[in-house]
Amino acid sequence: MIVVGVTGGIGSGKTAVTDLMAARGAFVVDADLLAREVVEPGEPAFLDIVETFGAEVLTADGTIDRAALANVVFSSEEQRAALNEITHPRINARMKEQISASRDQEGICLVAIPLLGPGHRERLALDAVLVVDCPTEVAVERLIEFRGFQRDDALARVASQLSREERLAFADYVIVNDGAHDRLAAQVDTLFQELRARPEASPRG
């Protein structure tokens, strides 16, 4: 099994890439999905979030209001760090469990991590890192059109993450997602075949 970390800025289209790869047979570990799981009611992270940020980050049905929580944490580095301290260890633990299970199989395991940094390569024993890249303005327009962001909010969210240059500096593979679906699919096809041709990694951990 080849284990590849996948990252990119918000609005870059990471999910489009992992969906295309999954359709070709890749196994996907999605940090965003795990991030939702670890804050469900009854989970330890849920209790810690309510204790730290208060009941105002809950919806009427008692679940985490992700929009309200985002408004709190993206306005303050201190608050963002507090949330990361609560959620990241739990997300990382679940990612490691799923990656470990995938290593008994053959093929490609993609680990989609929006905030992937150089340290994840060692922590998660990644064999390679794929960056999904697009111009900042394209990402901003996608956030406005498809996710309902106001322009100022979209710009602030993009600015809060690693820069394109920082992500590209630790990429082994790059897919540029700035336009037509057909062009994106062609890049995915090429990368999928290249990854399939790599020697299988030895089981680890």
Contents of the next structure:
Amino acid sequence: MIVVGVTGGIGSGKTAVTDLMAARGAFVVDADLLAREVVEPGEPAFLDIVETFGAEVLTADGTIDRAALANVVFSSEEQRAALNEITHPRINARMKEQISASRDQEGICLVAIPLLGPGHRERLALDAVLVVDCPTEVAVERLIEFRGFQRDDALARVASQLSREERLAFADYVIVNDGAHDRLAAQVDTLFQELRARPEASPRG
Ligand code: ATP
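One more: the block was the form predicted alone; return the form predicted in complex with ligand ATP.
Complete assembly follows, chain above in first position.
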């Protein structure tokens, strides 16, 4: 199994790429999905969040009120660090579990991490990093068209993340998603073949 981290700015098309790869048989570990799972009622991170931030971050049905929690941590660096300390180790542990469950199989395991940084490569023993890239204007247009963002909000979200250059600096593979979906699918096909041909894509041992 070859394990490839996938990252890219908001609206770049990470999910579009991992969906196309999954349709071709790749195994996908999704950090966003795990981030939602670890705060479900009864999970250790849920209990820690309620203990740290109080019942005001709960909805009436007893689940985490993501908007209320985002509000609390948005304005305070300290609170944001406290939340990250609760959630990040749990998300990392689950990512590792899912990656190791896939290790002795054949093929490609993609680990989608929106905020992938240089430390993830070692921590998760990634064989390679794929960056999904697109011009800022294209990402902003997608956020407006498909996600209902106002232009200013979309620009602010993009500006709050790593720049394209910073992200591209740790890429082993790049998919430039600035055209039609068909063209993206063709790029994914080429990359899929390339990754399958790597020795790590064979079963270990
Ligand atoms: P986020 O970081 O917000 O999760 P993302 O990088 O996963 O974003 P996607 O959700 O894959 O991005 O793409 C953003 C939106 O743009 C989606 O609605 C998706 O369907 C659309 N999209 C992505 N690539 C293309 C493309 N090449 N052509 C048309 N629409 C696209």
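For clarity, every value in this text was computed on a predicted model and none was experimentally measured. Numbering follows the first chain given and starts at 1. The term rigid core refers to the maximal set of C-alpha atoms that superpose within 1.5 Å between the two forms.
One rigid block turns against another between these two forms, and the hinge that joins them sits at A93, chosen from S76, L115, A93, F46.
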